[in-house]
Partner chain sequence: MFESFVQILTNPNFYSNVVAVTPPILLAALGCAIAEKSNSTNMGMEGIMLISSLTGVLASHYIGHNNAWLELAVAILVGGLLGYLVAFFALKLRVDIILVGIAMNLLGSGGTAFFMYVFTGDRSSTNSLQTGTLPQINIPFIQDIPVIGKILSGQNVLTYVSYIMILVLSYLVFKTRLGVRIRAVGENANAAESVGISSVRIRTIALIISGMLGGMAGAFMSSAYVSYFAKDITAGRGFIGLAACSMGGANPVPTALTSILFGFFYALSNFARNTGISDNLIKMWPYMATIVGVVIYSIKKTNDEKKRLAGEAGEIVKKEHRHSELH
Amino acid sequence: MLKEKLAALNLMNMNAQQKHSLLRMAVSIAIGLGLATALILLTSDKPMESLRYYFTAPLQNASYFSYWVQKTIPLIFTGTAVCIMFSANQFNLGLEGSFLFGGLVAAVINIYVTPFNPALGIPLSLIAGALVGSLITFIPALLDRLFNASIMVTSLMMNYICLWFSTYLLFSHLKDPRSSKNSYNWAEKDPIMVLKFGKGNQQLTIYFSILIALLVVVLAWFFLYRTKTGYKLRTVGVNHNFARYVGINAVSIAIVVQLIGGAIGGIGGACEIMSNYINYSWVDLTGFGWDGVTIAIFAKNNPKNVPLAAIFIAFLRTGAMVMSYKTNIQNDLTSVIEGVVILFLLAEKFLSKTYRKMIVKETEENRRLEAELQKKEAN
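Keeping to the form predicted alone, what do you get for the structure of that sequence alone?
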């Protein structure tokens, strides 16, 4: 019996850091939500109604629920992509460009290659989105390898190159002359990756892209934690010099991981454009690439945590949107909450005393059980 308790306690000690991480996450979120509540109470003319919308809107009707799911999907894609790149300590910020160009090539394929033929257009768009997305993140990686150029700077600049080039293509080749800034349509009425049921507030939208997003999460987790390449990738992320010392080709790992991250971003962009639009009209960066960094921080760079983080952030954003529409409170409130939570998560000394107390308590209990076991064996 004592041996079993000791083995269980050793397992607990191994996971002490994880338990502390969960505690920090819970406390950080509680502080953020507490701040949101305080701000709403101070600024709203109808504070109780505003709080009800903010915390329960996605569950009030089918339309809001569908909007919640819609906002969750791109966060899963970009969050997973960033998790993979950050796990190898590669700070490539080119996901904005990958996501944007993934949507652009999906639009081109559905307009010119497979017009009004979604059965062929969807798979081709996903493949093309993955290829062009990986190319966008590969260019900064290559510049870093050949010329030692700062990957953060070059990847940021790639985003704006992608934006202005895609805008040029839209207005010079894709734009429908009958519209001000929209391309030709590739569907009659509804986006090609959705099914809609009901009307008005009870209209429920089924997004097929959620299945693709969850599949990407599963494959990413399996790749990181169940393959040799994934282990090498995480080793490079933990200690680059040690990885080189044991014979891991850190340069190849860095390039591969950025190709994978860009491909996921491109697929996400293709899914986004085919799930929510019937024509192409993006003339600004979507912001989902930056959101991927937020999701990765919440998920602790582990893909299996990405869906939960994306669901949470999308829930708050949906509530803020509905609250803003119903009570005239700015929905930027959610950005404040996200910033506060991330601030506490990145603060290394936040709850550090609690962590030390947890370690001391478990160590003392471990020693007590070991002493009892030795005494029992001696007798």
Second form
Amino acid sequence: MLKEKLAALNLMNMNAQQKHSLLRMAVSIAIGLGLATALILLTSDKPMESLRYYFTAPLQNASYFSYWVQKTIPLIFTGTAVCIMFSANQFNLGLEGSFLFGGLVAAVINIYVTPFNPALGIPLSLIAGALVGSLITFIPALLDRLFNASIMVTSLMMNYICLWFSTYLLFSHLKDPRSSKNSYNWAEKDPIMVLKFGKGNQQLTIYFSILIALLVVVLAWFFLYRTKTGYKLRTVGVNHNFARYVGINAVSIAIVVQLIGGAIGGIGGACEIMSNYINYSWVDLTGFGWDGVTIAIFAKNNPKNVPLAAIFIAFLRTGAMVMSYKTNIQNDLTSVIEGVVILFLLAEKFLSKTYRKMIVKETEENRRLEAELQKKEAN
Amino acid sequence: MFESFVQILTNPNFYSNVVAVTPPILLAALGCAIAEKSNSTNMGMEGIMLISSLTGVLASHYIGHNNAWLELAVAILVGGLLGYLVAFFALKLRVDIILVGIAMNLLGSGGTAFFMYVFTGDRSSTNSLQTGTLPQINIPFIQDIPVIGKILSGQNVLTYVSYIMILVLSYLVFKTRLGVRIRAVGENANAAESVGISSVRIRTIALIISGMLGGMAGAFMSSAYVSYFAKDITAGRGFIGLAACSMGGANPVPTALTSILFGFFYALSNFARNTGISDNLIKMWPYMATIVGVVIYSIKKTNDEKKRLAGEAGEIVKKEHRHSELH
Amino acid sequence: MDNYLVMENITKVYDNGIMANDHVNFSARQGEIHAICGENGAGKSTLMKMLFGIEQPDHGQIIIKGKPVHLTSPTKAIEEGIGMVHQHFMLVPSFTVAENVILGIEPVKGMRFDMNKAIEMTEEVCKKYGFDINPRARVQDITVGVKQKVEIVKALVKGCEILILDEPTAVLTPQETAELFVQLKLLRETGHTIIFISHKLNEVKELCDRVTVIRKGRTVGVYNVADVTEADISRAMVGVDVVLEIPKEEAKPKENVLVVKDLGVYNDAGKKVVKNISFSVREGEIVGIAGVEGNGQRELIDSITGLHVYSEGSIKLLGEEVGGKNIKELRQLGMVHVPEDRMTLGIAGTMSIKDNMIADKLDDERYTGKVLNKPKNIKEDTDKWIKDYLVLCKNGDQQINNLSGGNIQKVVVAREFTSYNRLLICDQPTRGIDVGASQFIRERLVQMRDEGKAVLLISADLGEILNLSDTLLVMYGGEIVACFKDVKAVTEEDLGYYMLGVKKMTEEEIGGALHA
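Could I see the form predicted together with its partner chain next, after the form predicted alone?
Every chain and every other molecule in the complex is listed next, the one we just looked at coming first.
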């Protein structure tokens, strides 16, 4: 058993396909990081200092470390949500809206339903966030089911509807008259889902939502790879005609998947609001929905790879954020890097010449071995 | 409330505003349509608009003495290049084209914010580098017609160009050799390949044209009515364009009409202040209209398909009948 | 001129590691019709794709008229005077015939595409080579035979001298085939070289001058067609003499399992394609349905398996009406189905062999609990099936796409035959797979019959259907036109008359298909 596992880890025993996929991942990330380095060197007044911040900031002190964790959590939520939807081949882009509404409904609950009562407010918000989040992805799914309307387009539109509706709600109803852009508060000083220790640079924040995020990852993985619904869902994703023919109800699976995806997005939004704010002030889409797509691509649609992918992206973002405080570099650098890495990571034909050489060699080798075996048997 | 709407709808300024706010959506939608005709979904339209807009502004400021025409030319050029980039990754390196689009949007939003700061030191807009705007044009004769003149005349020159693009695109798609090839590739790429038409090449050309239209849309944002670039200046117009294209079935004229419908709702939200409805709520309308539109389009398409199939069956029956009569 | 077209030592390895061509040699002379024969998967199509520039060889070279050429794209191939008619038509449905014909060399007048010139060019070629086609008709409205002609005109208009035809008669009626052959012989007269890929040895005998046989990616030999018999070619193709006959005993049918009564089915276009069909399938018998494709078999099978809705008459599976039940419920009743199109309907390509084998058993308590799966049981059983059904693979976790067609079909059959079943519906179960796998699947079918299952077999392979069926029905024009109770007495010629609608049995004889 142990031997088998060791063998599985051994590079020499991988077939050409696996080796190539790993190589592509490594080269893509190297290209991205190389580009980041080049851009920093070219545009920074203090290039060495900037680079140091960019690549090591999250490890420099407790405060930056906490920021790293904070940035990781929403990525885990939306990344997992997209993994599930992509596994069933459902291209619902409404997660932006789910996330936003998850946050909004958590704010409403903590302000009006259970004011200053986090023990009730947190669980209630999570449930409400899940419900509202799934509603947002459900509408496009339903329209697709009923009228065959493009999910991609309707879900994109849902995001903007969510944005303007939440903005309307904020300014027309939730806003504290004493403030120009914030809602009423629901906590005195710290957000309700965190504990803070220390001060200044050494302030360490404990995020309870990371536990929820990891739980979601584990459940999602079990759901996809160890349950029959998950199995059916992946079958639908690979070939929906086949799924129908073996008696799987592809339509209901597709809808279930989008409900789950939206729910996870909504929970993510609720966690985000309750972990980082004491009042509501979102007037823009958060971008975490789109990030989910990036994370799912990095994770190859498998939830078990999501935390690692999220940690990686969040590391770069934290580095960029610190760099932009300390030096003259804009933190948006990271989205550029993400875009570039995605492009190369997904490029089937990228490094295809090396791949062809590998596969031709491997096949010829296999043929030779087979022939030898046959000869041996014949003797 | 009802009265205030009547007031808006009878106000020529409102229609003038519709004409003025439609072009970026229209150009984006036409760009998506030509790509879609060759079977490429240009999801990266938003990113292309942003990048070409910023590069246009920067080029105009640093090398073109703030000339707005140069800004337009550079934006179109950059848009074309980005279209090529989408094609390169999607068609040569075989990345899913939707995901290329998403990557393009990441590059667009992140890259423009990054470089805007590099060049201006400003995190929100390029206000510090004022560049020119394109001229407004009064059309002789038409400007003297009451109401109509007020609506149609005195618009930005790029506005007129963008409406002319509807005709240009229709001609291109339906009357030229390139158009024949684009439609052939879009409908059956294997058929085109089998006669030596490289579907990759044709789709690349379509994406380059798509990118150039996106560049024009980007330039419109920063040189028609304002003279600077701001962070996320396109505010989702690229996506709206994609939706309009989807609703218009990727045919230039229906796509254009849909774009104008969106322009109508955009203008409505601009005029909403005196209706008593929050402008944030009215800003939702174009998106809701899109969803309704896409649903209507889908129902129609399904019905047409059914009718076409039924018609075909009728044809076959007729032919069989004729056949048997002959024998 | 023996070096008119030479393909030398061609080797091609596909991305999934399959070696399709292994040092293949092929040559053709000017003005001959040269057949390429080989079993499915022997590498014929791959070889031709390389000649038409769709694929590039990993080793070897192609020489045309003594000059080595690099055919990196179809454009290059067309420039070298090569044209190809593919197995699946390469036409744009919404375009007219003329538009399709001139696609790639569109005439223009200034900026504008010149439609009149296009029609003129099409008419000119049609006249020169004697094709009767209306250049203004839309391709979506014309018949298959005409589409085939359009394909040939398309190649000729570009000045092709070497014409490749990939299984051109597969979709044609006998009349259309005869017409095609006349046309091809005319082209040979005008100095064209025709490469004719086919399975049908009688056609090769009738039409071709020489034949190259390919087996498992290697060239076996080149023969003058006049010097060899069909049996010779067949032996070269498969290496051993094909033993088709499966030994089987007299059927002992019992109770009705499937009863179809007065069934009427409309297709998606609203045309009635199945007309008042009645028959039954009993335990322990194989009922075969023969017929030229497109005579309602597709819709009949889809109706029985729950893929298509029927509106008239009834289909009863073990006494229960099929209509209104979903596929899952039908499968629970004991219906299993080996579909005709295994790649789109029969498998989930990027999933493992194991996953494909249990796809229809997900609600079985042995494999799944209330929530979680039972991986140990799944592995145990699928490993056993892989062994039982002789699936050649590394292990059950291998992606099914990487298997050969025959092994994929074995996985499909294994999945269906190991599920709870009373009625087996086998639609073209051995189409396009190697002889060994076909033989194996046929033996299994007889074995299942002997175990008391009801089997409904649809096959275009007349040898197969005559051999396996206990009762044989023939469909023509959406109706059953013949019902043979004594299948051994039926000759292929006789069957042909019914399949082509020349003869029809009496109502009474046909009524024998339905057992009370």
